[in-house]
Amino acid sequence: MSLDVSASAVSEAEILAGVAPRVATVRRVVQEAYETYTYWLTLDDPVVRRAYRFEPGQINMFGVVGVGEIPISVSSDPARPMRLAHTIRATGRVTNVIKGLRPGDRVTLRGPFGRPWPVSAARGGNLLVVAGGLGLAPARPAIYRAIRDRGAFRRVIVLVGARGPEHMLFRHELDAWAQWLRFRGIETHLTVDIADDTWPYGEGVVTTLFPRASIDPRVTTVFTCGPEIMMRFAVRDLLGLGVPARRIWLSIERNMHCGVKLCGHCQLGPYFVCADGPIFRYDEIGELMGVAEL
């Protein structure tokens, strides 16, 4: 496959739809946690780069020529789409090749695809973000947007859990949010399943932070992302606190290939995660997640 994919080679409609692969160059690689790296990219073609926009929670198909593509949420600030971050854990054939990328290497992107986080739905009330492990990466753009538009929300609460301190993503940023950003009204609480002597925050699963957050179910909209079992328990506890199912939103991960609702690999009941998701309202998919069985 040639890497000569420019604006002149595809139609404007394809550029805007994100179906055609666009070439991007790796500008920076940052290790965020154990076996987890953020790849900062710029799209090579200036026309495509200027046209590209994404919403919080949307995904790109991140490709390595001759190896394959994987669906990855954009983890950077949607207000700055000229530089795109994708946070990836090395766990399989494609991601282990991605792990070897260095600045100057070229990859392909298709997207953005999918339904984003409905940040506007929380305006006027409280926004509660509940993230576990790698799930913080898809939620991060929504947090950035809430910070930029802080006056639109009563409270912005960020609860993050990880297996251990070495698995906590964006640690320097989270420390800042938990400490000196308090005056801006961003309430951040962190926890790990197993702490060590250097860990200054909580110990336990992320749902143990709910009492500390003092959640008001009448005015709270929830965004949650992480391992599916974590989200199931989080939703169960949130429903028990009185948060309505229609105000709980989840980011669902499935095996996506085409990104445009054709191949069927990511089907979840009547939905296709690549197009109908990856963000779903809980009352749309609750029966498919089996929370009532917990």
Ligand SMILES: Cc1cc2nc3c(=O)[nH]c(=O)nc-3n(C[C@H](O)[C@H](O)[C@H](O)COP(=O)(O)OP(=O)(O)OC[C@H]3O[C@@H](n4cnc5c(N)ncnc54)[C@H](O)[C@@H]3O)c2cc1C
Contents of the next structure:
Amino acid sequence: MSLDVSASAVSEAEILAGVAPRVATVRRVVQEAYETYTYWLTLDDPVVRRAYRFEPGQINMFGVVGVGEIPISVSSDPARPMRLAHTIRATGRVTNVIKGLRPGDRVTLRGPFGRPWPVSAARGGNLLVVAGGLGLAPARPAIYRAIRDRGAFRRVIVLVGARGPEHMLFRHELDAWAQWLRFRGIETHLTVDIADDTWPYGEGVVTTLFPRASIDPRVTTVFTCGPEIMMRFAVRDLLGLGVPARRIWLSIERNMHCGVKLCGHCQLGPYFVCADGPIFRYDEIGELMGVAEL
Ligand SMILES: Cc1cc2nc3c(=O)[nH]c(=O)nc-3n(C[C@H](O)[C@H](O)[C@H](O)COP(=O)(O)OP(=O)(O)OC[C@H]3O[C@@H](n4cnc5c(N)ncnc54)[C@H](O)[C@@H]3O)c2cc1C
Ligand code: FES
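So that was the form predicted on its own. Now I'd like the form predicted together with the ligand, please.
Next comes the full complex, and the chain you just saw is listed first.
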């Protein structure tokens, strides 16, 4: 696919506001899991490229000209904003077109938007990341940030679950993290709902990893991201272990259109997911998630 779009000069204020869609070129496409690909992009305009920054957990509105625009989390290292990864599962109209993109194709990005993971809130204590399936994509930039600032945390623990081995994202990276205890200073445990003969890690839902992680509720800050049902069970168990609600953070997905608090498509109770989220503290949105009913 090839699109006829061109970059133009833009003021820094516009870039920071993220209002104008900017053209980016697909540099590399990597299959991560079943129907899921990472698109490595560079912004075409050198001024925009140099000015662009994002925080872990933020999203871009990822557009294909003539097709549409959808919210996608940035999945790469925030310390390297000149190379941007978006990890996307093909599920519908726009994502199925994105699946056909190849190196050299052009897309648009608008953003970054949203409230990021508060990585610095975990400094001095333990950071626990609990991710399920595609939820590892928005969580990965927070893990990179913690690795770069490893000395600021007592422990960094990453627990990942997926439906099966073929649904586990970033497998080479996770293998490296999981097979050497405390590789890059992080403790990684993996599990799948249904294992096969090739799978060397755990079997069961992600919460079955909690006992292995020896979670100390007094000093642990939790970031969790994945299907809402997974997060509800994870939060229930974490509260049961004594982790305070104010130290549990979740990434929430709702349909989005404008990305800038104008259209109302992303409303969640009194909040706009595009601006007040996608990262929320559990005590802000707990009642809206229905954990108490589990
Ligand atoms: C804050 C945020 C971050 C996201 N990050 C990522 C990411 O990193 N990678 C990724 O692959 N996807 C991500 N998504 C989801 C992605 O935006 C949707 O999959 C996409 O909008 C679907 O567009 P489509 O036109 O291909 O599908 P459609 O044809 O619109 O829909 C296909 C199916 O997906 C469902 N769907 C549509 N939008 C969503 C949504 N937001 N959440 C759940 N189900 C939806 C529809 O109900 C329908 O069943 C994120 C969404 C949000 C709100
Ligand atoms: S996406 Fe329009 S208000 Fe949030």
